[in-house]
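Below, in structure tokens: the form predicted on its own, a single chain.
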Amino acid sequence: MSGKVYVSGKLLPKEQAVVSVYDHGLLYGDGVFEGIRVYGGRVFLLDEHVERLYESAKAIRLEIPLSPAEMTTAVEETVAANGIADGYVRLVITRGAGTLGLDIRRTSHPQVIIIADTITLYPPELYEKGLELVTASTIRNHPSALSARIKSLNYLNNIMAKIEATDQDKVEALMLNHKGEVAECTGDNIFIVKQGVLKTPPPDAGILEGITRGAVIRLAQQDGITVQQTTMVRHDVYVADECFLTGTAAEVIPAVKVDGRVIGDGSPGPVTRRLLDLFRRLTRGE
């Protein structure tokens, strides 16, 4: 059975779900999006994702033609229409069709697109053994040029760093900011553990404040783990006892090597395993 895609008020067969070639989302990456997980038919932390979506839109002066409550309902109805029990939602807002120019005043009818589908995760063995990172030469966008807190449709910054990773047969790359500090990975936030303290870069390091990142911080704090949002450099990652990444698709995944340096003893550590366990209980009741 063909899946259904929500496009500006209508649930359409995915083959008919189209936007104009003059849409500025296509022409210029002018729009915002969210990636959201579905567990057991329940959309995970939907209110937080919707709130961040509207903040991203406000930051780029994009007016979403639905209220947050209407958006929430539209997401839930799209998930139900596709019979998704465990999967992924991609929520996209484009600027709308316009002229071949940058003037947003010449655009109209922003498009709301909701795709609910299954998702391909990292291979299960990576959660058991951990993955290896390399540091990308592509730095994170300068926050004075474009705030990393805006989850925009233009992902070239991340894509170019991802290419560096895949060129070296790695699935993820570490990205530094303009100061040479650790920011995040191409699609995930990064955490390290040092002497029992959980550390992650702060928002002003030029990171997207991940929804999963926030959930893991809360889980750690509830479990009695000290959490610090603190500036880090690559040396801190090299000498960490543990390292893991968080993201909507990745969830909580260990990293055991970076730039050829083994992290800790080269296997997922106890804090990482504990937080992965807590996250799975939260999302799946395991």
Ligand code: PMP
The other form holds:
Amino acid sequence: MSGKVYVSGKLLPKEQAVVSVYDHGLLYGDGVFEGIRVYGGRVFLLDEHVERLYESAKAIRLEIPLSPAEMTTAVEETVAANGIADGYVRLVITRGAGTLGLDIRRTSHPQVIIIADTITLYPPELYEKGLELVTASTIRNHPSALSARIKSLNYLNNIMAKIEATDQDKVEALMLNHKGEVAECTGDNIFIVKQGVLKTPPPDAGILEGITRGAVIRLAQQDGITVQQTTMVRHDVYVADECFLTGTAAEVIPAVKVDGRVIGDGSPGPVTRRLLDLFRRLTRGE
Ligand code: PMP
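Output the form predicted together with the ligand next; the form predicted on its own has already been displayed.
Every chain and every other molecule in the complex is listed next, the one we just looked at coming first.
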């Protein structure tokens, strides 16, 4: 397939989809983004992603040159132009080209980039068997330094932790916050199940408020499962009955071992399997 990328109002062939080397998105990681799934030709939870994108942009004083409604249309048109039925959209807004130096007043023309492609984050068998996590020594950015609620182009904090995982042949790392509490993983939110109660760290643990996290919380509540957004430490994960991660690219994936400790009986538990099933049904529009 040829592949067309939306760049600031135009659908361009992949090879011609470029931005300036003076773009502050490249020079300083100055910009925001979203990752969005497409299931059966429908862009999944698009309104929520567009809302978070505009909130991230607002927080970094970046004015997106499209209205949310225009952005929604641009995403849908890009997906259609690429004939994507099941895939992934990467929506990127950069600060635009400027002079060398941090001053945002010396930049112009924020770039809107929409890539519609496919993605496989983890090997399929891990969705059946569950994955193994290690805790990274790199802590999550202090929320007073940079709010984790902003989905910014600055992912070095997460990349440093991911390197620790891959150095140990693991696909994901658990990240703690500056207080030593469980925050999230490098690109996913974390849930545990203890005595039938579903628990996940609250937004003030310094996490990205994942849209998949929100969807899973709603599914659990509708299914009569008690959900608590509660502070937790590593010990809570070690002694949990079940553990799983959520993210747009990851979807819902069981975690069965953390820092060498087996979670539950070492296989995906009943609550995890139930939520995985409910999530898959939701993505199919059932
Ligand atoms: N935490 C981080 C750090 C992320 O980058 C992501 C998205 N990849 C998530 C959590 C999950 O968020 P969402 O469900 O909105 O994709």
